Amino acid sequence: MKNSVIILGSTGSIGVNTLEVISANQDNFSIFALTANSSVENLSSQCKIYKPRYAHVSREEDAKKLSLNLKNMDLNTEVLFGRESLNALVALQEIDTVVCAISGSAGLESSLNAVKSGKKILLANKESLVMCGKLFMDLAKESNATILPIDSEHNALHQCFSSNDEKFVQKIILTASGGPFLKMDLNDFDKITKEQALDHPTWNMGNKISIDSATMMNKGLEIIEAMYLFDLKLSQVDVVIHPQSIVHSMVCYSDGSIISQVSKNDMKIPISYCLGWPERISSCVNLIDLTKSQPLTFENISKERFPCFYLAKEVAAIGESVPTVMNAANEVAVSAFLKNSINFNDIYKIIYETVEKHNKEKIISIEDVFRIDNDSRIKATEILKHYINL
């Protein structure tokens, strides 16, 4: 029997992605339903190709569109809208494997959602975990849900992993790019455009997790991802600069092996991984070849350079609610910059200000969670107005 699939944000890089990778293996699998936030002309390309039972986006306005595109295409999928009827397609009993790939704070509920129904998550939102990690994990045990990593470096990990003893792990180390910074004059930092700040040396990624790379705040998320995702300490946690972008990351072993993962910088890899998993599918990816490739290079990161990555690292010592303020008050900042109102030094200044302002609380619910998070876009929305034509 074929393996049911939900992908939330099918029309982003990573739900584009995975049905290049369903296409290559549709023996395996069928596409339940396909979700897009707007993007309605492209989501009706979808359900043109893969007939899904339900297509779903946020606003109404946009149903309307998509009901009368699908219908000129003679399709009998059903069109759906807004939050509500998201949480409950997500639960359906005939979805197997759910693909969270919303990006951003927006794609929290649907996550959650879908571990309470106890499905095979394949997680590309790392934000769930950065802003209710702990939440999010035992609910994942309590309903057997399957927590399945897409980031490059949290799938390397998984694979590292798979085939050994997680008690004999000193630390696990995380590679970056380093971005499109990596070498440019600090002194032009405050010149930096969007356009220079989305053109990634090694990925092509969407735009808030292009800048999140240039500021490498992306990096500092995932360390917080990794600690929920395996259960470690911020201690066991390293992360090196490897511009090449071929070893995704390394579990450093107390024998003194290094474990790590490496091959072509192309998201299908480690979704062809978590949809085959326990076994392998064809991701239509061929292998490196070591012969023909750059030397490969590793090095620390900069604080002055990157001053994101080390607030990140600060706020995942702290916990509880503090890294969903920085989240928070990182998509402000980082949306702001994306429409031209700030500079790119400003992101920092923005973030940090806003996690000073807060006091820590412990998070009970997921109320909570959405609680704090909106209270922390109101204060780094305030914050930001300082820095706005200055």
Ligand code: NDP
Given for the second form:
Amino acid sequence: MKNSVIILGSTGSIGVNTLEVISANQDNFSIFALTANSSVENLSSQCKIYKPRYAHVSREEDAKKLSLNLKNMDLNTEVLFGRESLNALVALQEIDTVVCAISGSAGLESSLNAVKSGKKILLANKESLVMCGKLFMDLAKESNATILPIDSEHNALHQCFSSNDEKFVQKIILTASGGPFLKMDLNDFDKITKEQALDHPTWNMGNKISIDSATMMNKGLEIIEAMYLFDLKLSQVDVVIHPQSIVHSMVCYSDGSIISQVSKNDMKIPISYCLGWPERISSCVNLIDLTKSQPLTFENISKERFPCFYLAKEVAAIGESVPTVMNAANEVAVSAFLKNSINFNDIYKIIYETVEKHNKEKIISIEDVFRIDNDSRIKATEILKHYINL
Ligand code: NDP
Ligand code: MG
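Moving on from the form predicted on its own, please list the structure of the form predicted in complex with this ligand.
Every chain and every other molecule in the complex is listed next, the one we just looked at coming first.
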């Protein structure tokens, strides 16, 4: 029997890579449903190739355009739209595997519904764990859902952990490329353009995560992601900059051994690992030739250069509702930077001020998460007004 897959966010960077891996392993997988926000033309082309049972977009007007396109292609794919139908779609019995590849907090609700339905979850959307990691993992335990991380560092850790050795794990080391501004003069940071920030030296990704990588907020989010995924304390999570992006993360054991996963920097590797798990399938990526790679280097992270990273570490230490607030403020600030409304350095200031104004509270329910996320966006948008470029 083929494994039946839904890709949430199929038109994005992770979505497209997932479709490539599935194309190379057609005997094992079938596409049951594809979803996008509003990229109607891309989604139509994907439907033409993969002929899913369902295609979903956020808004009714886009659903109408998509239906028309699919009718012209003579496809039987049923078109759906809206929040409720997405939540119902991910829980359908016919689905075995859910790829959670919507970017940002927009991906939370559908990911949670997939978790509740006890499926195999391929989680790219790290924001879900930052916003409500405890709730998310508790729900997975209850429903018996399997969570496999697509994020390359966490995927590497999943590959390096061995269930026999769990009690001997001392700490983990996440690697970070350092992004496009690792060597830039700090005096030039205020002039950084959107194009420069999007030009990542080693990974080709969606816009939001590319900016997060440039500020290194991404690595801060990944610390929180790792704490929940692998049940670690903050003191057990180290980060080093490794600009070559070849060693994807490491697990340190109590006998002094460090186990790492090493490969080309291609997201098809973690995606194929998750799709095939517990077996291995083709990723279409060749082994890396280590004799031809640059020397591998590791260095610490400068506080002056990457204040967002250190802010995220402080936030991870406080926990409760504070990571949810930081995540919301980061999304507001990144979105404004992408619209050229604020300077690169203002991203940190807006997140810092929003977090500082928040009084920590316990997150008991998913309603708490949505309320705190919404309130924080309103607060961050207020703060942002002081920074808008005229
Ligand atoms: P992209 O921006 O490339 O793609 C995002 C996808 O989500 C698109 O299909 C988009 O649809 C859809 N989407 C966006 N907003 C909404 C919404 N409001 N409702 C429904 N669908 C929506 O992102 P990436 O693929 O880069 O990242 C996806 C997730 O994976 C993120 O959480 C990121 O942190 C994580 N990740 C990504 C990596 C990468 O290499 N790209 C590496 C590690 C983690 P549309 O095309 O219509 O806008
Ligand atoms: Mg990563």
